[in-house]
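Let's start with one chain on its own, the form predicted on its own, as structure tokens.
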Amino acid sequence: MPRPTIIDCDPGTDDALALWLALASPELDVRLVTVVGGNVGLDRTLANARAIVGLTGRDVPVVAGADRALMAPFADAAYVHGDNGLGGLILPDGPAAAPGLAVDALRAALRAAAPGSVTLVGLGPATNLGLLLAIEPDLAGKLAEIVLMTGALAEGNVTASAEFNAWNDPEGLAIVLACGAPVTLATLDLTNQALCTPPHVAALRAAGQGACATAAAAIWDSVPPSRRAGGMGHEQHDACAIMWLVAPDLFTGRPVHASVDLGPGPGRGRTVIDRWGRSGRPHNAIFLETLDPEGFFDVLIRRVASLP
């Protein structure tokens, strides 16, 4: 049976591919999309999420959430994703956002769910998810798994220490990591292995002529090459979290204890991932270590090309 799935996101170029992958995958029953400010401001991330979902023709409610972190001012990544978050690509307006606030929509969806039945995917700063689990922590019992694209074992991509999502709201992330539900982490150490290069763009264009595939290829063309990857391409960060759910055989991982630095200094937002049990603290997450890049892009391209 498809997994009942809720996706919290901040589209964002890589969120677009992740959402299209999720909506094209029969393994997932995407029931709700909630939106947070992150890669760009909430006004844009909400419009982008509506447009991305709308382009698929799927009837999935999209709900606006937090426009800033729990305890810090808002900071975006428009230098990567463009001023509109989609590399300048203009998509048709999607259906109107569902009324209300993300945290209330999340609470309602989980209250109505069976224990241990819902998969929650976080692709942006963890503000909405942190609010949810701070307000009603018992709802963690309704979750089968939380999958987060966040953090780094090694260096960050927004500071020397921190990955963008973790740095943007470390307090929200700390609440999620401590909630007691099973957590899986797709960190930069993993997502750097999903490097999109010009041949992948060409393969997507050859595979499908639908509106979603055409838009996805245009988005891939818009993203500047990553300095971390030597200018050879750009990483598909958020799609890794979705791919773990639809093709777990492409990954290896191990149980770890994960925490996040909440201090005000240069280490703020750094995720501390104890792979070898040196702290003696109990495991609270699965740390995804490797993926099969060829298999990853084969599935991603075929699934996105299958959309309208």
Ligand code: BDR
Contents of the next structure:
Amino acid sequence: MPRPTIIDCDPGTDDALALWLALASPELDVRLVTVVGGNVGLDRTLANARAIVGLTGRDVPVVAGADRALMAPFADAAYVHGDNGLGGLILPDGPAAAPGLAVDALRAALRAAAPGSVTLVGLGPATNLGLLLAIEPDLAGKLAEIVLMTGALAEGNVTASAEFNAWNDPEGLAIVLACGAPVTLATLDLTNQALCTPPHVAALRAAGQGACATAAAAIWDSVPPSRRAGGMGHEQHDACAIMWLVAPDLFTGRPVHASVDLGPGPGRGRTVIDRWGRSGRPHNAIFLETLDPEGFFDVLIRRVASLP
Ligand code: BDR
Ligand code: CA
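Same protein, the form predicted together with the ligand this time rather than the form predicted on its own?
First the chain shown before, then all remaining chains and molecules of the complex.
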């Protein structure tokens, strides 16, 4: 049975690939896409999410959410994703956004769901998810799993300490980590292993000539090579969270206690991942440690190439 799945995102070049992977995957029944400001402003992330879903021809509601973090001014990552969030690629406009606010759509979907039945994926700052679990914490009981692309065990990618999504809304993330539902973390330490290089772009172009594959290859071409990866390519952060649900055999991981630094100093947004139980605090997350890069890109390329 496909998993009932809700995706919260901030597209974003790598969010686009993640959404296409999810929508191409029979393992997932994507029922709702909610959008948050992050990589670029909410006006753009919403338009991008509508266009990305629209290009697949799938009828999945897309709903607008928060345009800034719970307790911090808005900050973007246009220096990676381009001013329009898709590396300058212009996609055809997608279907209109569904009415209402993300937090209301999430609440309605979870209230109607059976206990432990819905998988929630967070690919952006955790503002919408934090708001939801702050106003109705019992809805955590409706979740089978929360999978987040967020955080880092080692260095960050926006500050020396912090990864972009965690740094953007640490208070939102803290609420999600404490909610009691099983959480799985795809941190930078994992996503660094999903390095997209020019041969992957060529393989995608060879595998599919549909509108989604063509757009995905253009997006891959647009992303500046990562300094942290020595300029060899760029990381497919968000698709790692979806891939965990689609092909878990590609991953290894371990249970940990995870928390996030809420202080005002240089450590703000740093995730503290206790792999060895040194804090004595109970496990609240699975920390994904390794992925098989060949298997990852094989599945990602085949699935995106199968879309219209
Ligand atoms: C995360 O931040 C965003 O820029 C990406 O879309 C990804 O979700 C990586 O740090
Ligand atoms: Ca993202």
